[in-house]
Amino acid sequence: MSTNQKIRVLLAKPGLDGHDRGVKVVARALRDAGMEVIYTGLHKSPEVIIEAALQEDVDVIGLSSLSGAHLALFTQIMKLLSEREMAEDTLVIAGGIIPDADIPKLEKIGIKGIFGPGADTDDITNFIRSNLKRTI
């Protein structure tokens, strides 16, 4: 991947969570920061999310969950990412309603950044740029 290409970010809402205001705010902020953002929309399965990430050749996957199913869904997504041999090259971040007790569990499965409600979008943008798996 050329170093002058835009950072490509896939934002996804896995499971039955029907609330997407926060992820849309993040999508706009990342676009405003010069990133290319693909938003999969609501109610996507882990398989659909990983297939989209593969097809779109993304650098970052951002997962958003407000439903409480984040541990099961994010674990499945990380498993599929690994099976597709994409885990080493893809930065995965998460946001939404995630209890503090679950953060170490998500970090253990490979999610690198976790952002709760009210997170500063500049912090998210800077985290992506600082932790990207390729040189920009």
Second form
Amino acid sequence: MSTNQKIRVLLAKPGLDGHDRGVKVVARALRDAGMEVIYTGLHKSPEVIIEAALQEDVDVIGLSSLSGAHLALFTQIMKLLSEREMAEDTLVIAGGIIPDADIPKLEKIGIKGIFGPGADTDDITNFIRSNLKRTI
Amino acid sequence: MTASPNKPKKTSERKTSSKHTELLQKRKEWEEKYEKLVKKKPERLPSFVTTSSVSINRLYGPTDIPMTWNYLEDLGHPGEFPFTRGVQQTMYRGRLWTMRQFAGFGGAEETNERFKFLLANGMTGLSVAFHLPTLYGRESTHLMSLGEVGKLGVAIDTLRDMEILFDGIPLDQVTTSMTINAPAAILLAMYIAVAEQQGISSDKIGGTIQNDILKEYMAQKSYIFPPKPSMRLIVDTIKYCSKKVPRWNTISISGYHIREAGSTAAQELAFTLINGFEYVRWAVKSGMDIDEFAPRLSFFFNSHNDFFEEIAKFRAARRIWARKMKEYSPKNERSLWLRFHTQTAGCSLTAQQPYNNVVRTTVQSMAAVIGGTQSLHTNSLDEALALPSEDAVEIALRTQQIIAHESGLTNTIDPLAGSYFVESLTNKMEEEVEEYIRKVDQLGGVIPAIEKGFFQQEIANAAYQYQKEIEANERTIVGVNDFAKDEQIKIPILQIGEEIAERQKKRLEKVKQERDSESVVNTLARIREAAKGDENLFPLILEAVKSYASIGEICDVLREVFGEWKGDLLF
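Could you drop in the structure for the form predicted together with the partner chain? We only have the form predicted on its own so far.
All chains and molecules follow, beginning with the one already shown.
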């Protein structure tokens, strides 16, 4: 990074999914890579997640879902993000169990990086650094 | 380790000791020769470790087993204390393990059809996966259920769904395992009610509810209420079942999810056993005799990639449990038994080159069988991508059948006993568990340790270390960080549509219209009152489900009284 400002990332678990191994590993990897990581904890509604992103003034939102509810929940989250006029400068990425067929649908609603099982945390870090929507 | 040096030795002891000295000397010579070779040509890897990052020696021999080790005290024959070699005397020569494939998706209709398919193909026990709203005690129509209906398991809201789920399956002829924790009492009550409708009394049904809330706080995270009221619900269920549903396994004390969340094998075993001892403590404290409930406790473990480490874990599990339970002086030997179900490690499956997962599952199943499991679920090759398709499930079931009938693994009991390596690993596993027991005691017990986030942090640390080892290429995962291919293999994926949610909504509305709402209101009010005191909640829950109160409604009443658990934010 060119300045001392840290990239701020909100990692969120929308819905009822309790699988948090992946999100915790990513949280730690991003922190080790020098980012400021805020983790919402489990069982958060789209509204709560967007509110947290706004309060924390984050550059990135990372959504984790392994329960198959990603389309419904992520769509709702992206809708709220636009309504709050945060879509322009917030990078949204996702991880978990997301079938290939759903990836174009998620890209269409504005979710850029999608990282499934076996993803390397360095790839996630690099992706964030090169796709930020606002200058840090 | 050597025998006590201070006592004068008998001739036989002196002989053993001089034999031991000779063995140690020979071993030393062998190691020196090895070192010389390694200096010329180094070993393949800088260190050799298990899946749990435990360092493994290049060789195990008689000197790796302590001289105090005693066959009858440390192993015992199968069916004999401390049951290291197996809880049943005849093991698989008498009867094979139960092949129990976990299934559940969509609505009750779809899962009922899958159950019938599996039973027709030789499966011997049912195992129900519920969707997330059921696990969290929410109706399918609740806001938080958005997108989750029928996804990770079958949608059950009221007794009506349960009637459809078991339609055409006589409940006195199968045993059923239900993976349900916070609302376990409610689902068991529904099962009892369905059996009654089929004309089968509750003493004739058999099965298991997971009902293991402690590991939810640690790993699986499908908790609703705080630990103490949750423990009370569990004790109420155990008490009720000991009288009325005697063939029901009232808790399946589970390490599976702890391991899936990233723990090591030793942590999986330690945390599971520590939880087990806690349930025993609570039940005894409530006034029950050990033999009234201990024989119905069962366990559920993971079987991961490291063959010998897993086998050692299963053997150590039985020994530690039996030794600790003996302190309660049970009269029924079954109170000492650690019986367990095994599932192969979902977290070991790769989305890349998914057909390789069949091989992983085979190795893991072999470890479970050699480890003496009582029942087994084999994962399907597509589970890193989605819920399993019917074809994938069939291969998984066939894997068990091939092991059972073709591999020869079942011909003799505990075939690896006496292996220097396996016995040494088994001893080490026991030592690590003892160490964790001491640590948790120092933290004031299980519940305080959960509140402090101790287990959660231990698991998160292990998960992170594992991932880092893969990314540093210190650990090879075939098809992921080595032997990878660019081309993607396409396999058919089971997709659950949103129409399930629509159908579920309509059914729930219909049930609510048709039921006697006064009786629902009354039974819920009685649960609320009883929850504030210490009356056994189970009979009241049974009445409520029979009046077609929904899981969401019953849990909401309990939430009012008990409050909710907030979980942790640590990573």
